[in-house]
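As a starting point, one isolated chain is supplied in structure tokens, in the form predicted alone.
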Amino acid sequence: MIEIQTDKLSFFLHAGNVTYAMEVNAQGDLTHLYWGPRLAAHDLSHLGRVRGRAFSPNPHGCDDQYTLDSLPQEYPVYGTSDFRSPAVEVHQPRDGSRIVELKYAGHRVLPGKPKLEGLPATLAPEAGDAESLAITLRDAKTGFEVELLYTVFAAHPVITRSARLVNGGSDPLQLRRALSCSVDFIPEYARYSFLHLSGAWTQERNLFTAPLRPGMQSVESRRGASSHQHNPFVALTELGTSEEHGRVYGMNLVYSGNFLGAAEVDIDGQPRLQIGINPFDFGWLLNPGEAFQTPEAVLVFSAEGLGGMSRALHRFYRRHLLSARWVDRPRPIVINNWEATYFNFTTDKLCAIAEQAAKVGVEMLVVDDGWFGHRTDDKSSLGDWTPDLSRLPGGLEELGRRVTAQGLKLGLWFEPEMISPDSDLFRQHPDWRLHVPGRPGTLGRAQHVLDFSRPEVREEIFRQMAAILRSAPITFVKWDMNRHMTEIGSASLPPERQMETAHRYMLGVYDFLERFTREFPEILIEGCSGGGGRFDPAMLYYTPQIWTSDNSDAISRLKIQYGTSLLYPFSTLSAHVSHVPNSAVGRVTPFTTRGHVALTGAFGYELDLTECTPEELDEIRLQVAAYKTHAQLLLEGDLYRLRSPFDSNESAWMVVSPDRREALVTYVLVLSDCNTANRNLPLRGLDPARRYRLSGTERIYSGESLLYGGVELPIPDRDFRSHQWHLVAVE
């Protein structure tokens, strides 16, 4: 998978059907040569050519035709003739400068994939899955070193990158910028667009594409979380790229905190794509001998459009990111009481919902916010994780006994990273929140953020949670985070380290989750941050499903789930059927449509089953049975997006089994019209040589007729209508 040519010291990384190539040039600079469809290892030095240009100085000892300002580089620095955005910036307190010159100092090839210290990252659990290349760059004056780690995976068009920054000198250094990845492309910016996923609470991960232009285009988070506003992903796409055609170069950061994803086009039209920890409000003191590890960036290339990129990432994340314990295990069908009761519930009410849930085939009751402290609204008790005996008289033990007696499992909501001013924990330890002394501090949702950078804070919250989890038969935890960071400061850090707080916080969250998953391996964690405010690969490493959005409206979810599926497998998207009018948008949609939209995610319900009509309960039985029938297909299948809700009045997608013998197709019409012509929906991913039976009928289609002709769409007769087709190959 890794080929090295020693005559010019070139590195060829072959991952699936993709090649990534680099070279050490005569000046000792590590240059980027190529990233694209697989090619054989041969001389590509002409791709890393450099030329002089006006107002681009020449490094010491080089002729006037050599400048870093036009050289495609692997880990660029600023101030030694490259005026573009650097990947790293190092402040040297001894002389106040930020100049380093990173020259090649060595390399090594490693079997498999090394674990990143303190950070979640993709895995290579089986021998032969992956191979890694570590290249060391060194600044001779300071002794500062960067070890660039590249891993290639035999079966996937994916390369992962990260950087380990080491102070190999005798003086302290201050990191001001430490990105995970930087790639320079050939100067043809007019051929590309900049793609990202952006939105807000209840409207997460909309697709945005804009033509590349000279200057900077970027997305970022300064909120202490990857955020609803932007996902830690950027891509360059060829102009005209569609679902199935066009080249896509994507970067997804395995990180849950402040990030930057940027594309810069220089004066010659050369794009530079970068991703990593946001340099804004970031600093890290490196004493002699200390190292800093950047998060991992996942690089994916597709020559088959956005659909090809998505399927490549889905397959890769299922096998190399999600927990092996859960990746192939069907998720429990849950009933969550939040939209059913909000804070107004008792043991008897929850058990009444559970009783009805058991009758329709639901498998788990998840008790949401309000079971602890004296929390009758969202203004108290975070940090006091003890049951409220006024509403749960027998505690969680009694609730668990009654729920499990009805054949259901029990899940529980926590918000471990937060603290209410009205809580015993806050009164005992007011300095345990993120804060700046002398500043009053802002509130969000009447709560502060706990300082998870501090081991004693993590220890206390873990102690409380572990006691709860051991007191009752809890097999599911919904882990929420309902405000972002302000006044980011830690009482445990000295002044010169305060800009380390946000990253140390994330390291603390990861440390907590490592311990949690180690001590409670059979508990399934569902991630949540006001819905989809922390939907990123790092959280998926620990939480194999995430509540996709607090907006459960089926029509809103068309865009939310479509955008999320660009990167993340459907099996990770938690999606529920909820009451109408919908609590977020007030829309009334058919029960069948709500079920079809939710069915292709981690499925469940967000309603009061005791108030459902007999007809609705019958519909739920059918939906539950359908999900159980299709569960394995939804876990393992390939996604093909057929119609986009972003540019049409409809949405359609299908999931196809790896052997192409089975498919589930879903179609949703948003607004109806009258006097329309007959229309078909062409499918994708099927075997044209096979024949497929439409489940529930005797109708048999040829694979090629479904691919090139399609299935008949229902005649539009009302708004928000949906339809599903289940196709199975005929022997």
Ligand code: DGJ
Second form
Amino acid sequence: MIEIQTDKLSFFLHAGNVTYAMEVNAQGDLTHLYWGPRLAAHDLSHLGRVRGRAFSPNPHGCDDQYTLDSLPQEYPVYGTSDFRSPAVEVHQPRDGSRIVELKYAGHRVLPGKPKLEGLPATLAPEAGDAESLAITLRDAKTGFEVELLYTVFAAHPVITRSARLVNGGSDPLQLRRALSCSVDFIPEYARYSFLHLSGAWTQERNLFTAPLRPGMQSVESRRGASSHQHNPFVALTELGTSEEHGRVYGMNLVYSGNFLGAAEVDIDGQPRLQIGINPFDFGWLLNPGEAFQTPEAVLVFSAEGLGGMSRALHRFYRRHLLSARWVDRPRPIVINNWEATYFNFTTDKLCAIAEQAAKVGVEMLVVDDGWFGHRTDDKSSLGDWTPDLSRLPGGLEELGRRVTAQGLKLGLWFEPEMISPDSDLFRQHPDWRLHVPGRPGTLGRAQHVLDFSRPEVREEIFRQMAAILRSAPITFVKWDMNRHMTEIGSASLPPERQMETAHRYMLGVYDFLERFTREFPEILIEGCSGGGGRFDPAMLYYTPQIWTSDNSDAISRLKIQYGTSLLYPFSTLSAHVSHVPNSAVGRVTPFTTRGHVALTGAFGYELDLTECTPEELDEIRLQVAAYKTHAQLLLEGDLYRLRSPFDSNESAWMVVSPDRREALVTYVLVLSDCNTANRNLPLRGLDPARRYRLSGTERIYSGESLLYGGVELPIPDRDFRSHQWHLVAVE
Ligand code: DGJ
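Structure of the form predicted together with the ligand (previous: the form predicted alone):
Now the complete complex, all chains and molecules, led by this one.
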């Protein structure tokens, strides 16, 4: 997988059908040569050639044709001759300089993939799955070193990158920028577009794409969380890229905090694509001998459009990121009481819902916000994780007993990272929140953010949560997070380290989740942040499913789930059938459509089952049976997006089993029409040589006819109608 040619010191990383190549040039700079379809190792130096340009200075000792300003590089620096966006900036308090010159100092090839200290990252537990290359770059004057870690995966078109920054000198240094990855593309910018996933609360992960132009295009988070606003992902797509065609270069950051993803087009028309911790409001003091580990960037290449990129990432994340314990396990079908009751519930009400749930085959009751402290609305009690006995008179023990007696499992909501000013915890420890002394502190949803960078804070929350989880038969935790950071400061850090707070906070969250998943391995965690506000690979490492959005309306979910599926497997998208009119948008959609749209890998309900009509309960029985039938397919299958809700009045997708013997196709027409022509929906991913039976009928189709002709679409007769086809190979 890793080939090294020693005559010129060139490195070839072969990952699946992809090659990524670099070289150490005569000046000792690590140059980028190639990233694209697989090719055999041979001299590619011409791809990384450099040419002198007016107003591009020449580093000392180099001729006037050599400048870093147009040299394609792997980890560019600031301050010598490159005016583009650097990957790293190092402030040197001794003389105030911010300049380092990083020259090649050595490399090592490692079997497998080393763990990244303190951070979640993709894994390669089995021998032969992956191979890693660590290249060390060194600044002679300060002794500052960067170890670039590249891992290639034999079976995936994926390379992961991260950097370990080491102070190998004798003076303290301060990192001001420490990106995970930077790639200088050889292709011309005019042939590429910048793609990102952006949105807002209840409108997460819409697709945005714009042609590259000279200068900077970027997305970032300054909110202390990866956010609803921008996902930690950027890509370059060849002009004309579709679901099935075109080259796509994607970068996804395995990180849940502030990030920057950017494309800069330089004077030569070369794009530089970067991703990493946001340098905005970031600083990190590195004393002599200390090291800083950046989060990991996942680099994916597809020559088969966006669909090819998604399937590559989905397969990769299923095997190398998501917990092996959960990845292929059908998830419990849940009834979550949030949209059913909000804060208005008691043990009896929950048990009535559970009783009805048991009758229709639902498997778990998840008790959402409001079961603890004296929380009757969102204004109090976060931090006091003890049951509210006024609404749960026998506590969680009795609730657990009664719910499990119905044959259901029990799940529980927590918001571990938050504290309400109206809480005993706050009264005892007002300085345990993120804050700046002397400033009152901004509230968001009437709460503050706990300072998870502090071990004693984590310890106390862990103690409380562990006591609750051991007190009742709880097998599922919904981990919520409902505000972003302001007044970012930690009472435990000295002034010169305050800019480390946001990243230390994330390290604290990961440390907590490490401990939690170790001590409670059988508890499935569903991630959540006001819906999908922290839907990123780092959270998925611990929480194999995430509540995709607080917008549970089936039509809104078409875009949200389509965008989310660009990167994240269907098994990770938690989706529920909710009541109508929908509480977020007021829309009334058919029950069947809500069921079809919610049928992802993590399926459930978010409505008051005691108020459902007998017809609705019958429909729920069918939906539950459908999830049970298709769970394995939804967890393991390959996703093909057939129609985009972003550019049409309809949406369609299908999941195909890895052996291509089975597929589930879903189609939703948003607004109805009249006097329409007959239309078919061509399918993808099937085996053209097989024949498939349409479940529930005697109808047999050839694979070819489904691929090139399609299934017949129903005649529109009502708004928001959906249709599902289940196809099984007959031979
Ligand atoms: C936001 C979540 O996304 C909702 O599902 C619900 O759990 C509420 N928080 C509870 O406060």
